[in-house]
Structure formats: structure tokens, C-alpha cells
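Only one chain is given next, in C-alpha cells, and it is the form predicted on its own.
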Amino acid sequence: MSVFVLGVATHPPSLQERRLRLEEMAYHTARAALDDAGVTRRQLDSVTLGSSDELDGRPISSMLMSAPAGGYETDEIKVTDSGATALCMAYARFLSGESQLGLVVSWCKSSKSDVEAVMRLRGDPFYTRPLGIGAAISDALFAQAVAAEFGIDEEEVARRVVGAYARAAGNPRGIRHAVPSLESVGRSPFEAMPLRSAQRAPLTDGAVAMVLASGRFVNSHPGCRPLARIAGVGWATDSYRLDAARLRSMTSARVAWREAMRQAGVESTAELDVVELESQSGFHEAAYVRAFGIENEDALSPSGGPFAQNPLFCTGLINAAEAVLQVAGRAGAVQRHRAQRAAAHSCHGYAQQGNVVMVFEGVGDSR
């Protein structure tokens, strides 16, 4: 079975999201999603939301934000892990036949919630907590075990993390940053052990949504037209501990790719033009760069990942939308010349403990 893309949307990105809720972002962003797929909510039957009670700072926050969100009178399921999860359960549902037309909505107002403390209460075994374990140090402990497996030294970083800022000067659904130096970078304050504060992706504030389609549907729907194909699905969750053997093995990543790659018929990394890598750090690059087989620069982060923007839970989401945008020759001033198959990709949890790898192929007249 085929599922297709027919429609994306991200919420305009911010530093800190002010002049809006959580409710009008979700609501703005899942309307334009159908706007642009050419679709109503009557039409829908699923709606699959990503978020994260902890993020968005309310206990069972999908009370509030499903029907804002477009799941008023709609069958609704939430996922909690990423944004980009919540891709893949929609996928799924769409592939058991569950459903028809559906939306896919993810949203962070990383601004609003102390992310630390969040990441520091999902340590587990529960015993480690009391450790202070946030996301600085985790993916502190990450860069120093993958600098340690690939011998990835400053320089590099430094120049991974100045590429992405350039690249995503020129995408119009980013922040925009000014592109800092390498000696900007390399003389930043470490925030933890091997880890400058310069070296890791800025939080934003966001949303992404994705009107997702079968097959079936688009066939008795002439005037939809497909803006691409999912190609590929791989995702996988590794253990909690945060020991050299984990860090440095990479395992859900390197499963996740595998499977959405062996789903897409894809042999070779050559064969993709667009890898969207969700990068929050320069060592988080060059780590995906070599676990992933990635030769071809040019391909890479086309959008700048998250040092475009960067709302925590739905980066990757974000990533996806990209990527759908590149095949569908809609991506603007970081189009790629002629994309026809692009990869996106997503990490969350204690140092990319959880990936997920979707590929996305051009359909038709889109490309």
C-alpha cells in the first residue's frame, strides 16, 4: 500500500513565542496543512498528535490541544516520544488500512519549560536521577564517546556547526542566525566535557503538521495532488544507560536507517539527494555523517536542521516536512537541484537514545 503526502505546514519559527498559545499554534498550523493538501477536517478520519505534556508545561495536554489541532469529532491518538514517532505511528495506521486521510500534528514551545529539569526527571533507572543527568551532560557524554569511536576532533565540529548555521541562513522557514565564526565557536564556554555551548543547535519555538493520505484516497481524489511518496520507515529505542559500549555503537540509529533504507530499495547513501539530519550538536553530525555511510556533503541538512529551527520535541517532524518540500520542489532558496528521494531523520531521549529514519520520494509532476 501507498501512503502519500499531501500537504505541510510549520508554524513561522521564534525564539519565544509570545503573541500566541499553545492551542493557536497547533490550530494555525494544522489549518494551513489542510489548506495546502486542498482538504477539510470533515474529511479526515485520524488524527495523530506528537507531544510532550512535561514540554508543553500541562498534565494530558491532548485534552486541550486535539481539537484545536483538528481532532474535534475525529478519531485521535497521541504519541509522546517525538514528533517525528508520531509519523510513523499515522504510517502505520495507514498501512493496517485503519485509515484513509489523516493529519499529523507536533508542537514545542521550548521557551515555556525548564528542558533540563525535564530531561534530568526522565533518567532512568529511577536510581540516577538524584545524579542531575540533563540534556547537556548526556549529550556531553555522547560527543565524548563518538569523538573517542571516529576520532571527530574540534575542528571539524567547529566547521560542521558554521555549515549548518550558513546553510540555514538562506531557508525562509528558519530562524536565520547570524553565522558565527570558528573561533566564535571554538572559544564558547563548555556547558559540559567535551561539549561549547557555540557547538550545540539553539532552541526555537515551533509546529509542523502533515496531511498524510492512502493510496485509495488519492485515487478517487483526482484533483489531490500527491506532493510526495513515503518511501521508508525504520525507527528503534535503545537502552537508558548511558555507558562508552551504548554511546559509542549507536545501535538505534544505525537500525533505524537500516530499515528505512532496506524499505526504499536504497543501496547505497548515493542514491539519496537530501539527507536531513536532526543535528543538536556539531558532534551529533559528524557521529550520523560516519554511522549513517553519508559521502555526499552536498546533500546534507539542506535546510540547516536544527540550527534553522529547532522546537525540541517536533524538530525532526520538522526535518520531514524539509525533506517532503525538497522532492516536491517546493523548498525555496535551499532547494536542491532536481531531489527525487530525500531522507529525514530524527533523534530524542538520553543521548539519540531513541531515531527515527524516514525516506520520502518525489511523485509525478511534483518534482
Second form
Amino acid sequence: MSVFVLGVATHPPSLQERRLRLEEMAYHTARAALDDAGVTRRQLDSVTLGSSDELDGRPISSMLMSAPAGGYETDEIKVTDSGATALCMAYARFLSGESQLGLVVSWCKSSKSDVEAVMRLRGDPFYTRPLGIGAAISDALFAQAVAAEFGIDEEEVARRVVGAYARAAGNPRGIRHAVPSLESVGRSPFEAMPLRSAQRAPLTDGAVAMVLASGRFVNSHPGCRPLARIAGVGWATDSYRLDAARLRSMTSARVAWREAMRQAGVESTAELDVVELESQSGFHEAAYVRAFGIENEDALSPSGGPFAQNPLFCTGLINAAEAVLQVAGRAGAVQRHRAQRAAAHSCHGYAQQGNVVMVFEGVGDSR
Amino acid sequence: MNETVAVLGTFQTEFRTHHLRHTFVEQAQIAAAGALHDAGMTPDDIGAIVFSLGPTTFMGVADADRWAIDYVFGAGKPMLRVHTGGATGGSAVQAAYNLVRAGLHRSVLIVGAERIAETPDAQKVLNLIFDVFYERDMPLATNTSAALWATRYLERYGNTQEDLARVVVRARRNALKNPHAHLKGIITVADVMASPMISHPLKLFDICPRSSGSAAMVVGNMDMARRFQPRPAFINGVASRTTTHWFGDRMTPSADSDFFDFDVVASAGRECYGRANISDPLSEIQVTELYDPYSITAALQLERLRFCSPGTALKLERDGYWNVEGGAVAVNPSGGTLCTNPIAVAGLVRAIDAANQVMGKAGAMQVSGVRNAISSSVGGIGQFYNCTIFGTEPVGD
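We have the form predicted on its own; now please give the form predicted in complex with the partner chain.
Now the complete complex, all chains and molecules, led by this one.
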């Protein structure tokens, strides 16, 4: 059974979205995705949301958010791991035959949340929380572990950060941060050893929506032209512990990658034209490239990944949207020539506790 | 893929206000290990995990499912958390159902735990689920919202508070046979009427307790069922509906869905029955395990799920229609959510109690001759609804 992407939309990125409330951001993005797909909300039989109460700033945030995101008088479910996890959940709903046309929506208004506080509250109250471990410290522990594991040095990290910013500068859907110099990255202050502030992707506000359709729906609606086919998804979770063995093993990332590639029938990363990584820092990119065996750096995150926009909870699903646009030939200035197969990656939780990998294939004019 | 999905094992702890001897993650582990043991499985037999966890504000640990990863044997496995408020447990079952039915995993563990009483007043937290500009100051919370529902129902159909009280009397009586239930006992209509008024017309006994505990279920495909469970319950129908958050948009003459009529139930029920090949629920379903945190909630569902006509559920209650012994259908033999409400897993417990009836392992609660049972859960204020039908035989596509 094939599952297709019919439409995608991303909210215009912003460091601080002041004009719109969160539900208005979700509404405009969901609406834009439906328009992109050429379908209406009333045709939907499922909506899958990816959001975090803690980052949204209210318990059961989907009460307020589901209807603006398209979940009105339809089947709707919410997962709280990441936007990309919502895509995995939706994919299962299609494969099981329960849905024929659905919407996946995720959002994050990072500017309205104290992200570090939310991350610290993730700590168990007995051992982790008293240590004050938040996003910066856990990312730094990850950086420390993978640097030791793979021999990653600061020069490589700075090169990868500048490279990501440079690619992001061409992304019409990115925020277009100024591209820093190697020196300024290398001299920026430490946030937590060995992680420097300029090595991390800046947080932004954003939202993303994707319309999925079954083969049956596509065949019975000749006017709808799919952008891509979902060829495989994989996701996995690592131990809650932050010890070096867990951090440097990158087990969940490898498991997720392997499963997505198996489903997609990809035997070598050389078969991928594009790989959109969620690299929250230069250390992350260096580690993921090695863990996944990515040798073709030209395929690496043409969008700039989180350095283009980074609404934390849904950055991975934005990567998926970028991958879809690549295989549909609609990526604009960051389009890779004849991209036919693209992978998108997402990570979430303390020090990348969970990882998601999705593979998309172009469908051209054939169905 | 359209894999048949079967329940292979279930487990729930005793529920009470506090579980002082265990932490949240230990509670989750007890449930996970219990369900695996019940199915005769080991963690290696599990392909993926769905964590059932509603608002974390009650306990104060953000994304507490992450804390539980190692305890529920999740490290290295695909794991995700479902959260649809009070409907979470039912949504988690349906998410696991999708993962198996899709052919992505042969077996999935659904697990969760609740410690709602960690917060001194859940209603203050539940006030925060409402809109900050319009609703919080009223003050809306779940008790006050359900009271609006009850007021409208009683007035529209000429029922009394005593009619609601009979529901509580039956629930507490049923719960006497449920070793996991939080509240149980022989009480009278007069006892309910004499309990303190919380939000008119709902009194203390009309309202569920704040329960802590944990629960888990293992579902799998037919191959796993053949290996591990000689008498599985098959998940033959699932459906879910969401409507708008706003009360006002559910109360106008032109509203798509009327808040008081609980239209999402009718819509989900129709779809669920269609999938499970149920045409006459009253004669084909022997047990309901409906999510009923208030004495009014099950009556509305029984009507919208076509067990009786609108406005008749409480009248039929007087005649014993919903009794386990001698009733037309056994409504909540476990005592339901009125007796036990661990929000994070309340819907999962409903599903477990329904599946156990089909599997013939409901113990003292067992109803004889059960071929089909339906469970449900409700989230938001009647905003999220899902129902699941379990059967002794699989229904083909």
C-alpha cells in the first residue's frame, strides 16, 4: 500500500511571531497545506497532531489547537514526542487502512516558552533535576561523548556550522540568519563545555503541515497530484540515562535510520539524493553524518536544517517538508538537481533521546 | 496491510489516592511487567511501545514518559506517547492497534501510570485547560462543565437528581467485585443526595475520585496471538471523533454538533459499529465499559450509542436495564470511571476491563456469554471521544 504526500506548508519563520497567536499560526499553516493539496478540510478523515503541552504553555493544548489545525468533526489524535513522530503515527493510520486523507500538523512558538525550564522539568525529581540539567547541558554531554567517540574537533564543528548557515541563507523558507565567520563561531562563549553558543542553532517560531493520502484516494481523485511517496519511516528511543555509553552509542538514531532504509529498500546512503538532518549543533551534524554513514556531503541538509529555522518541537517535520519539496522539484533556490529520493531526520528529548527517520520518493507523473 | 489485531495480555494495579511505596516509573514498570507476564511474553517479544499519559501538570514532571523509558523496557525500541486528555487511554489503544494493523509491528505494549493526587487540587489544574481570555475566570473546570451538562439533561428530559444518584449506587455496587476499584460499597440514593454539593446538580458522590495507579495491555497480530494467547480478544472496531473546544460553538441552533447531545459519540459509534459489523448494539453487545467520570456521562453515551432512545437512559436505570444481573446490557461491571479515575490510563482501564470480559478473565466481574464488549473514553469537555469494540471472533474486512 502506498501513502502519498499531497501538500505541504510551513509557517513563515520568525524569531518571535508577534502578529499571530499559536492557534492562528496552526490554522494558517494547515489551511495552506490543504490549499497546496487541492483538497478541503471536510474531505479529511484523520488529523494527527504533534505538540507538547509544556512548550505550548497549557495542559491538553490540543483542546484549543485541534480545530484550528483541522481536527474538527473528524478523527484526531495527538502525540507528544515530536512533529516527525506525528508523521509516523499518521503513516501507520494510512497503512492500516483506517485513513484515506489526513493532515499532520505540528507547531512550536519557542519565543513564548522558557525552553530551558521545560527541559529542566523533564528531569526526574530525584537525580537529574537537582543537577539542573536542561537542553544546553544535555546537548553538551552529547557533544562531549560523540567528540570522544568520533574524534570530532572544534574546527570541524565550526566548519559545519558555517556551512549550514550558508546553505540556509539560500532557503526561501528559512529565516536567513547572517552567516557567521569560522572565527566568531570558534570564539563564542561556552554555554556548557564543550558546547559554544554559536555552535547551536538559534530557536525560532514556526509551524508545519502535511496532507497525506492513500493510493486509493489518489487514484479516485485524478486532479490531485502527489508530491511524494513515503517510502519508509523508522523511529526509536534511547535510554533515559545520560551516561557516556548511551550518548556515544547513538543507538536510537541508528535503529531509526536502519528501519527507514530497510522499508525504503535503500542499501547505501549513496542512493539518497538529499538527507535533511536535525542538527541542533555542529557536533550533532558531525555525529549523525558518521552514524548514518553519509559520505556525499552535497546531499547534506540543503535547506540548512535547524540553522534555517528551528521551532524546536517541529523542526524534524519541517525537515520532512523540505525533503518532500526536494523530490517534488519545488525546493526553490536550494533545489538539488534531479532529487528523486530524500531522507529527513528528527531528534527529540534530552540529548537526542528519540530519533525519527523518514524517506520520501518522487512520483513524477506516474502513479 | 490489514492485520487482525488481538489483545494478548492485560494488567492493572489497585487504584487509590496515593501510591506512596512506588515512584511513577516503578508504577509504570509494574504494569508493563504485569501485562507481559499475563501474555507469557518477555520484553524482547515487544516491537514497539505506546505510552499513555495525559497532562503532566498534575505530577510536575514534563514528558514523564521519557523518565519511564528504561522501566518499561523501551530503550532502543520505537516508543511514542499519546495524549488526548481524558481520552488518552483509548487513543493509546487505537494507536497501538494502528501500528499492528499497519504491519509495522507484530506486537505493541501500551502502558501508562497516573499520580494525579500529587497535586492538591486537580480542578485548579483542570481550569488551565480552558481559554485564558474567556473561560478561566468563570471558572470553568471539569466539575463545573459536567454540571452544565447534567443541568441541561435533567431539565430537558424531566429527570431528577435522584435519577443520577441511582447510577452511582449501581456503579459502587458493581465495583465491589472489582479488586482494582478505588471506590466501592453498598450505598443508597439518600447517601448520594446527602453528599456535599460540588457544582449543582452534581454532588460529591456524582463525581469520580482522583485515582493513582497504572495499567498496561499487549496487542499483537495473529501470529503473536497463536503463539501467546489461546483466548484473545479481537479489536474489531475503532473510531474517534474530535469537535471544537468552544462551548458557544456547540450550543447555537446552527451548531454542527450540539454539546449537550454529545454528537461526537453518535458519529464515532456509527463508524465503530460499521467496522465491527454491529447492527443492533443492544442485542449484539453484552458489556459496556464506558468512560463515565460523572453520573451523567454514561447515560448520554448509552443513548448516543443506540442502546436506548434519547432521554430514556436514566428512566431505564430505574428499571434495572443496565444492571449486571438481569439487565439488558451490563453497563460498567467494573464500576467504571465513577469509581476509579486515573486520568492518564482511565481509557486504557476501560479497554482492559472490556477486553477481559471478552477473554473470560474478568474474575468476579465476569459476565456470562460475552461475545462483544465496547469501551470508550472522553477527553476535553466532551470534545474528544473514542470507542473500541472487542470480540471473541475477528471480523474480516
